[in-house]
Amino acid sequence: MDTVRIISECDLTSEIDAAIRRTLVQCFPKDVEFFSRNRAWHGCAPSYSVLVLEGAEVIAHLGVVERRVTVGGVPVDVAGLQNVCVLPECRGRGLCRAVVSAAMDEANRRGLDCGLLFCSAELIPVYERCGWQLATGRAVVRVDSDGEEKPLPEGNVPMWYPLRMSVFPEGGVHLGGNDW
């Protein structure tokens, strides 16, 4: 059985970040440039990393990015998702929901109001099977690294988990600082 470890980004080891990198770079072929020297996407660091070792390897990651933002001028309080990805040979293994899933529960112990995160279309139904559930129909302003507001870039689906809260407030989100 695969372990999933929660690791805060205070204790991440400089091997187990170029472990990370190594797997973000097999996953995200177009972002190698980035993610061959970062993991902090549009500059927003996880506050913790979610992952799965096969020795040395990082088969299955992503980092949570926690930040209040505002959904209809209400402040929330989310654990965001980013760079969620499992090496292409190990997928079919479950190991998606598992990091997810452990992502989820520590965001609820530390006391979250609930998930968010942005995908491409074809992922939907992925994270549907894993309880999150569209958030569409509004406007998402995100601050780019000027200060600029701006919407979110085309193609970003929102989705969002609910911990603490059962019900996604109604009216656009404010992320409060650039996209993850």
Ligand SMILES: CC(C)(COP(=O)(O)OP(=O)(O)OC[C@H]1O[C@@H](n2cnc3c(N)ncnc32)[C@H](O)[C@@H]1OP(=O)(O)O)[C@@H](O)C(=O)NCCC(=O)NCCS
Second form
Amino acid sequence: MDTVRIISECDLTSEIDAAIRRTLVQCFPKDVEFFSRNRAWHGCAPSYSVLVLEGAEVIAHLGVVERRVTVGGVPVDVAGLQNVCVLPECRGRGLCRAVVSAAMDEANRRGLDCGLLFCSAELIPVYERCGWQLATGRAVVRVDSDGEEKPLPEGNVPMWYPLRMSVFPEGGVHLGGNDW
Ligand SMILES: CC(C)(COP(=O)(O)OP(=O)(O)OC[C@H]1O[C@@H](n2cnc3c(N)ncnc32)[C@H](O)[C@@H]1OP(=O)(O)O)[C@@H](O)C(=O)NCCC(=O)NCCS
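Provide the structure of the form predicted together with the named molecule, given the form predicted on its own shown above.
Next comes the full complex, and the chain you just saw is listed first.
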């Protein structure tokens, strides 16, 4: 049985930080340059990380960015999933499901309204099987590092997960910062 750990960013050691980045580098080969130095995708640091260790290596991981966004003008406190990954040799044994589910349990304990993530179309079924729902058919606005409002990068599909909020409000999503 794999033990899923939840680590707040303030308790994350430099050893775990380096181990997470080693795993990110393997799982996101296009972004080796970034992840070999940093985990805060688009400048968005997680407030907690969920991971499974095997020895000193992180075999499954995600980060959770806590953010107040607005949906149709309504403030919504979201648990934003980022950098979800499982080492190639450990895939297909339910580790993704395990870390996603533990992340939402923790978000619920923290009193957040819902989960929010952005994924490629091929991964929609992976998250749907974990209880996530499409939040498509609406504008999603992010604010890039120059302070400019932009749409989500091409190919990103928004999905949400109900917690305190059981219905995702109608209307456009404003991320109040960059996407994660
Ligand atoms: C996506 C990823 C995290 C899934 O990890 P995993 O541990 O294999 O997932 P699980 O074992 O929990 O599998 C969940 C289900 O999704 C399916 N699945 C996994 N990866 C998939 C993919 N890339 N495309 C389609 N289906 C996929 C599995 O077959 C499994 O289906 P099943 O329950 O019917 O058997 C892993 O493939 C990965 O790290 N990919 C590279 C990084 C990435 O793209 N991350 C997502 C960023 S949004």
